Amino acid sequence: MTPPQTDVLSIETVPVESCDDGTVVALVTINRPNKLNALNSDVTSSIKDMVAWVEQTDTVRCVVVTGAQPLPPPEGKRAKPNAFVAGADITEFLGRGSEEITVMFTDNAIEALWNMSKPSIAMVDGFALGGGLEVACSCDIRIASTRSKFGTPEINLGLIPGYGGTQRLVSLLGYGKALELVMTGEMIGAEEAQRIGLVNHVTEPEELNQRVMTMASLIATKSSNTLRVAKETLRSALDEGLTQGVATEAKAFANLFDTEDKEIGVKAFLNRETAEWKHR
């Protein structure tokens, strides 16, 4: 099934070298680079439609997203920065009331990415900034240049983040240092994302790719089965309690046991051999 591609968001299919059964990584480029790829109209139906194309495709086993890289400057004129996605297209929320913004804000692109069954990594390289930190939550890791920045400044104005920001803020970082970005509005460099668990890693910018695609590829290598089940268990202690949760995880434990993957995995470990899945 051929990905579907738009001017303002692109696909590639990687190959993984250490498959020999089709099995790529869908590298998803959100390609606005005048806008510093911010997040319009056409660019939340891209991903939507993105996200559907991933879940009808056997063969994509993680999912990448970025962000295009900026154009060379016309002659005189300073290059712009670079960017993951540095907020959503303010222009479309001019003039707007609360019953348009509610239908734009339903459904959403955003939360199509979150509820995606495939493993997502978001390669950040510059500035996400509003909506583009909330693209960055949406997806299961976060994985980030030095060069890069972080913040919510939709309190300057008069907003707060629509996304989901808020509430995957708070689980990310704790209430207090969630609370602090959104009210200041404040940015934040890479190395205190990193701190502060925003970022799983901080990498020199000619190096994230490399970086990014190797865990993406090592991903991709595990059962889809069991990395369905791994990220729905895991994201049940976000939506449970911890009693609750751990039941939940108990069971999808032992679920796993009577899948030909488990089988699979078991046998090669004790022959020391490489496990070939069943579930690709």
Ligand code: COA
Given for the second form:
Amino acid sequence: MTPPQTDVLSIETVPVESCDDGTVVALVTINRPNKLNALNSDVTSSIKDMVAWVEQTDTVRCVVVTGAQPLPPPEGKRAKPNAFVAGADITEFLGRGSEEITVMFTDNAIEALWNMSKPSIAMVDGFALGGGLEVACSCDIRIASTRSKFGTPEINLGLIPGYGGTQRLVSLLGYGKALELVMTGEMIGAEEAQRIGLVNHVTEPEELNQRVMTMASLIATKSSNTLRVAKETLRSALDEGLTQGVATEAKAFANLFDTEDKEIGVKAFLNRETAEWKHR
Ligand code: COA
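Can you return the structure of this protein in the form predicted in complex with coenzyme A (COA) rather than the form predicted on its own?
Complete assembly follows, chain above in first position.
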């Protein structure tokens, strides 16, 4: 199936070398570099289409989300800074009231990304602010370059995060740090973001792509069925208490014993072979 490309979002399917069954990583680039990849309605509807395509395309085993690099500036002008995504497009906020915003922010693209059954990695090189940080937090893993900056500046617009940021930041960072970010609107650098658990890894900008694609390719070699169960089960820890969550895990773990991939994985280990998954 051909990926749904638009002017503001491109999708490259990158073959995973160690798999000979057509497995790919989908490299998704939000492409509005002159507006620091800000999320306007074209971008958000493209993200939703991308998620639908990923779900329907078996060979896609992992998704990497990133922002387009700055374009060379016109003569005499300064270059735009590097950005993952510098937030929701603020020009779409002016003059709008709660009714319109409720429509825009209900059943939204960031929720679609969060609910995607396949693994995702945010590759952050530059500003990840507001809705941009919320896109990153809706991915499963975040890897950032040393020049990245993170923050929730909505408070400076008289707003709060609206794409689930208040909730997902609390689960990632804890209440205290999340509240500090939201209330101050201050940006933090990549090292601090890693220290507080906002990003998983930090690399030099020139090593970022390689680092992310290596991890995405590694994940893509696993059983997609087991990955789906792993994601669902870890997610249950966010909504269920410990006792219920442990029961959910026990059930998911036991159910995997009825799958072909568990037999394949265990036999491959015992025979010192590489598992050739059936993904079921
Ligand atoms: N929505 C719409 N446009 C945005 C944007 C956003 N969230 N973030 C940046 N842009 C646009 C700027 O308006 C500017 O457009 P122009 O060149 O046509 O005037 C362009 O992107 C480059 O940004 P600029 O502000 O000139 O870059 P900078 O290096 O001076 O500052 C930032 C970079 C990230 C500090 C600054 O752009 C910023 O504060 N952005 C808004 C962040 C924010 O509040 N996000 C939360 C939104 S809910």
